[in-house]
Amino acid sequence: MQDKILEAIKKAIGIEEVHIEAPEIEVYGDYSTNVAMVLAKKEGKNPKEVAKELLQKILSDKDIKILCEKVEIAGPGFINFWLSYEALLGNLKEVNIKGEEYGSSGLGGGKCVVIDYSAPNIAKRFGIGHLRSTVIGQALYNLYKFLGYKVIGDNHIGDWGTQFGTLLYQIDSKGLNPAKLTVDELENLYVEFNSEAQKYEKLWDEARGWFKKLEEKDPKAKEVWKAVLNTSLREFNRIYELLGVKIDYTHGESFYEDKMMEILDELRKKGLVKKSEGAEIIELAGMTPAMLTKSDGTTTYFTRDLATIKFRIGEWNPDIVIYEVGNDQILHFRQVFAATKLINWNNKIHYEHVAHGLIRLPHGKMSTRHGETVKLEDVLNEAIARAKNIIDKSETPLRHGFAGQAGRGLSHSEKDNVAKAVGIGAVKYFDLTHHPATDIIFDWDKIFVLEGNSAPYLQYTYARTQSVLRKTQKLKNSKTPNLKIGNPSTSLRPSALRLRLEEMVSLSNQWKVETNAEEILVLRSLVRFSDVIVSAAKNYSPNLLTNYLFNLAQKYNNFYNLHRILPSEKEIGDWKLEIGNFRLALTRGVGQVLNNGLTILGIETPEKM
């Protein structure tokens, strides 16, 4: 609906220059714009002046006047828009026609998008901590994708580095057999080194040596690499599939290791390399250096991402390349966009790091260097138990939850994919509520909301939807032959449609009925999904996303609970279709909106709970 009001108002006034956005706050309309104040600003005019002559002509626009009910000024000039009861109709009948592309656009263009997210270490657990990079970066890749981006998912395990000379160190020292240790094991491994190392610091001169012996393609160092490789891969899968998350392509840092000495040539010829204290390193403006080769000859890990960024420049021709990432790697990233920058690669790409703030233990930062982790399968497996328990006891209700309704006329294996979807859900909800850039505190209890505004309350405001609608059938199949379940019908195929001004009229006549306060709020929540869409992949943040889906669920609830949309027995015979129909498509299309929105965020629908 933005681009139509937008595409009004620039007819209207004769600016092309023109920006609106829908206001936090519903009292000040469905959209604004200070595209008068702007002016007056270039103009050394008075804003309020300029708004009342821009209003003139606004006013006086058909298609204004049929998309909008008002338009008023407020404040120092801005002019916000209330839609019309057509406008809000026509967009209720988009959302039924296009069903799983409703809010999808063609926004990208064909334009590539990279986005390097999850990246676990290899030989440790999957902890907690590796939760937000993994949930944030397929929601955001999932928004590109709606948009219609060529979105690239890469995993950039890291599999490479001096820590894994620790390990080699470690098996090596204690005589075991690589291919037989779990990643328990060869975790707890690395802690008992790190503590070792603390007492005996000449024991990192043993995993540097190992480490170079690996970068020099030693027989044994390679062995145990590919086994400890191999099992922590497996282990990934496992916790991925689990989440219900896919990557695209998984290229872990070793997958550079012939591709770094291109890289080290190029800069050398360039002249942007400098010898320090036997190491090589680049000087960036601004900030301090970045280390390309160790003294002991050995390459780091900011070589391998320039290595990386170089790959993806050759393999996929990327417009922008998101790296969903921990704020502790902030000034690495801003080293590695300014290298690149520096030698030249494509600058015409835009490099976006997506900081994330940590989940952290009350008294600090996780550290599986000291042990102190909090595996992810343990957080996963408690949220489906306590979903379940929560299912087996549904006579206990929840507040503003799923209970009270849960687990009634569900097969013993229905409860456990709920509970399941439930589970799961509720601790990727939890996480992609809070802005990326926000730490996060690790509570057991918090971190498994079953209420208020989390997964479970908008699963179930899902199926209560999908429950309306199955009733309708069963009573448009016996006695109310014109019940129809909110499709109206269109000669345009649905990625196609887009309604003509004219046809808003007409469905308003085909609708005609006198709707109620919570009926209007319903709809005007509807028309801000497409543009909540853009919103949340421009800034990177999916809370905006999950804050807009509890606030419509929040009130169509509220619009239940006032509000009959079936008749009873009873009532069959004097019931208004119109009324009857509207509200069910009402229903069709917050179920839609909502389903569609839950996918974006990787959270399933079950269509019973």
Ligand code: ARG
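Numbering follows the first chain given and starts at 1. Keep in mind that what you see is a predicted model, and the values were worked out from it rather than measured. Here the rigid core means the biggest group of C-alpha atoms that line up within 1.5 Å when the two forms are laid on top of each other. Compared with the form predicted together with the named molecule:
- Residue 39 is among the residues whose C-alpha shifts by 2 Å or more between the two forms once the rigid core is aligned.
- Relative to the superposed core, residue 50 undergoes a Cα shift of 2 Å or more between the two forms.
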The other form holds:
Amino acid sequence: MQDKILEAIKKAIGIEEVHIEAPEIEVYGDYSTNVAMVLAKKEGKNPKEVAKELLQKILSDKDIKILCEKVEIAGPGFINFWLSYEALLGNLKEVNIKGEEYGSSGLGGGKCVVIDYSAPNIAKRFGIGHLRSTVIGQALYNLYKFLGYKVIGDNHIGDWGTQFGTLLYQIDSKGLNPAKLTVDELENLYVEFNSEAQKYEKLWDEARGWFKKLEEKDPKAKEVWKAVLNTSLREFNRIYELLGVKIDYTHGESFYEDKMMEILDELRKKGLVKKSEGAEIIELAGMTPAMLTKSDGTTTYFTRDLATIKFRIGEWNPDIVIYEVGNDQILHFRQVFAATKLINWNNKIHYEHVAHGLIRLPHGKMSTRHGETVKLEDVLNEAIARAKNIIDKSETPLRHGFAGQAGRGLSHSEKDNVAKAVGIGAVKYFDLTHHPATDIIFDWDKIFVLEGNSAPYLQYTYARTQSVLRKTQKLKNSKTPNLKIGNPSTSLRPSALRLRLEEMVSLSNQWKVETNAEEILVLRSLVRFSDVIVSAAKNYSPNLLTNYLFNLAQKYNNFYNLHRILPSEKEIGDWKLEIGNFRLALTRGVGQVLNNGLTILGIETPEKM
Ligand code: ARG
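Given the form predicted on its own above, produce the structure of the same protein in the form predicted together with the named molecule.
Complete assembly follows, chain above in first position.
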């Protein structure tokens, strides 16, 4: 809708540079523009006077007359727009015609975005910390794709580096069979090494020695490394399977091993390398220098990230590169971006570190009594068990008529699938409701809050819309009079999905109904979806989308609780078909938008719960 209003304004006032936004507060209308203030500043005029002049032109435009019920000047010279009833109804039609495509656009114009996310470290448990990167990264991936970008997901797993030397040392000195070690055992070897090395600092030399061997392609070192890699990948894949996440590429750090020399040579040639106590560094304005090679000649995480950028440029020629990585690496990425600028491979690329905060237990860090990190797999399995429990009990404490509905009429295997969708969905959604930068306190009660901003609440609401539609189908098949779902004409070809204004209005005229306040609120909320998608992507904030979906679901449930959608058996005789059709279309539209939004967030939407 935003684009339609924007086009109409530009046409009406004959200015190309116009910005509009959807104000958070409803009294400022559905859209608002500051164009009068911008223009007034440029021409040294009074902004209110300019606004008045522009308003005249805007009000006489024929498209604006259709789209808007009211246009007003407010504050220092804002012009605010309220959508007309026709526009709201037309938008609902648009939701139901476009279906899964509603809210998507060609905004990205095929520009390429590379997203670096998940990136767990091998030989360590997939900790709950990497959950954030995986879930937020996947949501950003889906958002950009929905907006017409070409998106590439690249999993930069940590499978190289000095810490790996500690493991090689442990396995060798203990004479262990690497292929038989579980990830838990591998992680314990690290922990043990670290506490030993606190006593005997010399142990670090052993570890460094082993990593050097690995970099020098020592066959024994390579063999152990390969075995550990395979064990870890098996565990990661189990978790990705549980999470329903698929990442396009996995180029671990080791992938860049043979590309290091070339990078170092290039940097040396460009005069960017300095020697410092046997190591090689790159100096960066306004921050600590970054280390390129260590004094023993081995390479660093930093240099591997430079090689990664060069590879990605050659492979995909990206316009934007997003790193979804913890905020303990803020300095690292500032250094990487600064170095990349100095090297000047392609300074048109926009690099963004979407730094996420920690997940903590209510009493501190996410670690067990023994100092081990909490295992994500355990958390996910517990989430599924908790969801199953709720479904089995079938007496959920939900107010809005959900109570007692859960789990009814589901077979055993359906229940298991729903439990998985709800359990995993709840954990993911909880993460996504927070702005990436904030720290999260992990709290089962909040994750499963059935009346609040949680996945189960939205999934219930979606299932409710689908249940209404199924009931309609039943009514239709029985003795009911011609109770047609507002099934909008689908004669438009998919490629012509963008509705023209006149089409929209003529479609909306099919409904001759008086809407109530609750319905209007739902209609207004549906309009905002596409705008929210854009701001969630541009601000790297999937939480904007979760908030929106929660708000929409609340508005729909409010409507649902106050008004009948389908007639009871007795009422069928005097039921007003138009009202029924409109409310069904509204229900279907809400279901569609919840489905589109949750799918983008990577959350499943069971048809029944
Ligand atoms: N494996 C790293 C970690 O767990 C994250 C890697 C992020 N991506 C990158 N290109 N550096 O800390």
